[in-house]
Structure formats: structure tokens, C-alpha cells
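For reference, the chain that follows is the form predicted on its own, supplied as C-alpha cells.
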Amino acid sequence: MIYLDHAAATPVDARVLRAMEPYFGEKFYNPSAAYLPAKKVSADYEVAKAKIAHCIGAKGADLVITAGATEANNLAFTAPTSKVLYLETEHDSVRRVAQQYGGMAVRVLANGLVDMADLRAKLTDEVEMISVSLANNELGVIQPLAEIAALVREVRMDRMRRGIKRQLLLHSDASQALNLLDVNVARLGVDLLTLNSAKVYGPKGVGALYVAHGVKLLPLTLGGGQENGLRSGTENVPGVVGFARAMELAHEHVNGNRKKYAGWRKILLDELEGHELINRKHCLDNFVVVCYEGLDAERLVFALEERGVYVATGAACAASKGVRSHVLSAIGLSEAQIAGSLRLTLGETNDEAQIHEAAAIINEVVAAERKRMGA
């Protein structure tokens, strides 16, 4: 098997699994219990949170642990009480909840980057929050968050001078970026940041929301008052311990990963034939999005699976429902281009030999499909 869909899911790293194992067995205690073994588990949980936070330049108290990025994104949107802006290429867990808060989409340019002129035009005095992913989940395009944060500061100062007290928050979903970018909340200038264990070789069903000091959120669930009352429920200790180890490993190897994936990406681009490259610049080094116009990408996915190569047509949640990519539509691709587009995302299950082999197999499958279409 050659797995080229790491944007959808990553396997749990063996080192992560080893860190988690004790908390399924001898350290199974509920962290909220009063006796000593439980208190020790509670302390381990807080240490794990602190490790996650340290990797983004924050403190453990700044994090709310969630059941993944979708919940973290939904929780972030409990901060505004009025209008919000979101990038039109955002993941559905941002788009759909934003629309419930008077959301207005901000356009992107043909390269997938935010249209700063459109953002400025739509950033009226009623807007309370802007949500822009650090790196897009279908294209891997890296957004200029520092530039957006500078605009947010400028607007805040202008509102203050004019006596307008309405808040303006900047939220970003960094799920896809944690393994390839040095993510720091201060440098990014964000008030809210979504993290996802499942994209960094940690366990699925675990995420976190960074919340800057002074930002007020409302809980999505009520109960025992865990996570400072914002996320009730018995803490997922093994999941958070695993998440912490995965974040440490990602943080430690981010530069090496970037260099390795950039080399593999170049191999793919040099050896793949008869395609149009969609994400040319400003993207994560492990993302390759190519279009075989005139072909049906879904047929290519199935044909490649038969040859042992696993790729995607876009976001897994959209592809499973047969929904056309709103991301590719937003950057101006035609219906035929969207229908023929494949997303290849590289990761730790790969090696250089696999990349060469994958390129050869993809070329063969595409040629066979073109021949069939011609016939």
C-alpha cells in the first residue's frame, strides 16, 4: 500500500501509543476523583496540556481540550454575538457554524490566498470575529495570518478612537499545519486557535482550542464543569497524553519534515504526466493537488486503490457524500477541472521509493483511463 492521503488521517506514531498505554490500564482513574492515584492522573493530565500548549507558545491554562477540531471550531464561535467573517475556502466545521452567526464569506484569489481588499471591505463595525485557517485542508495553501492580525489590530485601534466597544477576534484552524509549520500564537496574532491530534500522528477524537486571556466563550455541553466549565465530561487522559507526545514530536521535527516532504513533492511534480498543478505556491510541502481535466477523479481514485495507491479527491467528509469541492470552486476552477482533480498528501508512511512508484502507477492509470475515454 502507498498511502497518499495524510491530510485525511495519520496513523498513531508508535512512540505516541507507548505514552498512552499506561492510562488504559494501571492509570485508569478518573482525574476528578479525590484519592491519591486519581490525583496523580489529574496531575499527568495537566502536564500533558502544558506540553501541548508549550508547542504553540502558550500555557496549559489557555487550552480547552475537545473531541477534535470540529468541536474546537464550534466552541470558538460561541465568543461572538453578532456578525462574523470567514474565508470561503474554510472547512465545513467553520463555514456551517459561521453562517449561524451572521457569517459572511470573504473571497480568495485564484491562488487560494485571502483577498485582503475584500476582507477590508467586509470588515464593518458590526463584525466581531474573523476565521481564517492557517493552512487549507484541500489545497494546503498557507494564509498570511500575521498580515490579517495586523489588520485586526488596526481596526481595533480605529474602533477605540471612535468609541466603538465591540470586540474583534481572530480565529484560525491550524489542524493541517502543525506538522509542517512552527505555530506560535503570539507570532500569528490569533485570539483563538484550533488544534487537532489526528493530523499529527496522535489519536483521533482529540483536539484543543487555544483561548487568549480575556476572550469569553460559552460551553457547548453542561455537566461536571471540566475544562473551566467550557467542556464538561470525564477527561480523555490517554488521548491528551498521546496528543502531547505527538505535538512534541511534530514540534521537534518540523524543519526536517518540511525538507523531506519538499523533496518528495518535487519528485511527484517532475514525474507525474499530463496534469495541471493546482496549488503552485504558498502551500504546505506535503500537498500536491493536480487536475486531469476531462477525466473523472472518482474513477481514478478507485482504479488507483486497485493498484494499492490511496489518494483523495478533496476533503474526506465531502468526498464521502459525493459533494463537489467548494474550495476548488472558490479558486475559479471549472466543473470539468474540479471533477478531474486529485489531492495527494505525503506523510510518515511514505519513503522516496514509494513516491517514485506512486508517480509511475498514477501515470499508468491516467493513461489507461484516457485510452478508455478515447475508445
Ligand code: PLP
The other form holds:
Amino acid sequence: MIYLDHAAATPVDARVLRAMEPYFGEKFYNPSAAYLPAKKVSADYEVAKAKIAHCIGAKGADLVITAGATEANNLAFTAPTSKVLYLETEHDSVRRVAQQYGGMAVRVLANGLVDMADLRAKLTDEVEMISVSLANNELGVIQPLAEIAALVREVRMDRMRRGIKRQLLLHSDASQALNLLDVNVARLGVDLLTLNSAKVYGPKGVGALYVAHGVKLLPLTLGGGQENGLRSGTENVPGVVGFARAMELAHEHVNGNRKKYAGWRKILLDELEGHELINRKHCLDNFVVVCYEGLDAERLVFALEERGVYVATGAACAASKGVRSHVLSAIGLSEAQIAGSLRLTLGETNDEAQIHEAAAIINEVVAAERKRMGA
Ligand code: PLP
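Switch from the form predicted on its own to the form predicted together with the named molecule and print that structure.
What follows is the whole complex; the chain from before opens it.
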């Protein structure tokens, strides 16, 4: 089996699993309990949060732990009380919430990057938050967050000069970026940042929202008052300990990963045949999106599965609902191009030999499909 869908899910690293195990067994206590072993678990939980935060240049107290990135994105959208802007290519956990709050979509250019002119034009005095993912989950396109943050600072100053008190926050979903980019909240200039354990070889159903000092949020759940009252519910101690180990490993290996995946990406681009490359530039090194116009990518996915190669047509959740990708249509692809597009995302389950083998299998399957179509 050759798994080329690491943007959809990553397996839990053995070192992560080992770090989690005690918290399912002898360290099972509720961190809120009063006796010593529970207090120790509570301390371990705080250490784990501090480790996650350290990887993005923050403090443990700046994080709200959530049950995944969807929840973190939903929590971020409780900050604005007025208009929000979001990039039209955002993941549904941003897009659908933004739409619910009457958000306005900002366009992307044909290369998937934010259209800064459109962003400037839509950034009126009513806007309280801009949400732009650090790297897109269908194309891997890396957005110029620092440039957007500079614009945010400029607008804040201008509002201050004109006596307008409305806040302007910058939120970014960094779910896909953590294995390949050195993510630092100060350097990015974000006020809110979504993290996702499930994409960094940590357990699923664990995530976090970084919240800068002074940013006010509303609770997602009411109850025991955990996570500063913003996300009540008994802490997922094994999940957070695992997430922390996974973040440490991702952080440690960011540069090596980038080099390794860039090499493998090049192999795919050199060896794949008869395609058009969709994500040419400004993208994560582990993302290859290719279009086989005239072919049905869903048929290719099934045919490839029969040959032991697992790939995706678009975001896993969109694919399972049979919905056409809003991301590929936003960058101007035709219906035929969207229908023929495959997303290959590389990761730790792969090695170089697999990449050569995958390219050969994909070429064979595509050739067979073209022959069938021609017949
Ligand atoms: N944001 C992005 C960019 C993603 O890729 C994903 C998962 O695919 C999510 C959010 C949602 O994450 P989860 O399903 O873990 O809540």
C-alpha cells in the first residue's frame, strides 16, 4: 500500500503513542480532582500545553484546547461581533461558520494566493476579523500572512487616528502547515491561530486555538469551566500529551521534512505523465495537485486503490459528499479540469522508492483510463 493522502489523516507516531499510554492507564485521573496523583496529572497537562505553545512561540496559558481544528475555528469566530472576511478557499470549518455570521469572501488569484486588492477593497470599518489559512488543505498554497498582518496593523492605526474603536483581528488556520513551516505567532502577526493534532502524527479529535492577550471569546460549551471557561469538559489528557509530543517532533523536523518532501515532489513532477500541474508555486512541499483533463478523477481514485495507491480528489470531507471542490473552482479551473484533478499529499508513511513506484502506477492507470475512454 502506498498512502498519498497525508492531508486527510496522518497515523499516530509510535513515539506519540508511547507518550500517551500512561494517561489511559495508571495516570487516568481527572485533573480537577483534589488528591495528589490527580494534581500530578493536572501538572502534566499544563506541561503538555506549554510544549505545544512553545512550538509556536507562545505560552500554555495562551491556548484553548479543543476537540480538533473544526472546534478551534468555530471558537475563533466567537471573537468578532461584526463583519468578518474570509478567504474563499478556506476549509468548510471556517467558510461555513463565516457564512453563518454573514461573512464576506475574499477572492484568490489563479495561483491560489489571496487577492490583496480585493482584501483591501473589502476591508471596511465594519470588519472585525479576517480569517486566512496559513496553508490551504486542497492545494497546499501558503498565504502571505505577514503581509496581511502588516495591512491589519496599518488599518488599526488608521482607525485609531480616526477615532474608530472597532477591533480588527487576524485569524489563521494552520492545520496543514505544522509539519513543513516554522510557525511562530509573533512572526506571523496573528491574533488567533488554529492548530490540529490529527495532521501532525498526533491523535485525532485534538486541536487548539492560540488566543493573543486581550482577545475576547465566547464559550463554546458551558460546564465545569475548564480552559478558562471557554471550553468546558474534562480535559483530554492523553490526547493533549500526544499532541504535545507530535508538535515537538514536527517542530524539530520542519527543515528536514521540507527538504525530503521537496525531493519527492520533484520526483513526482519529473515522472508523472500527461497531466497539468495545478499547484505550481507558493505551496507546501508535500502537496502535488495534478489534473488529467478529460478523465474522471473519482474513477482514477478507485482504480489506483485497486493497485494499492491511496490518493484524493479534493478535501476528504468534500469528496465523501460528492461535492465539487470550491477551492479548485475559486482558482478558475473548468468543470472538466476539476473533475480530472487528483491531490497527492506526501508524508511519513512514504519513502523514495514508494514515490517512484506510485508515479509508475499512476501513469499506468491513467494510460489505461485514457485507452478505455478512447475505445
Ligand atoms: N482546517 C483544515 C485546513 C483542515 O485541513 C482540516 C481537516 O481536514 C480541518 C480544519 C478540520 O480538522 P478536524 O476535522 O480535525 O476538526
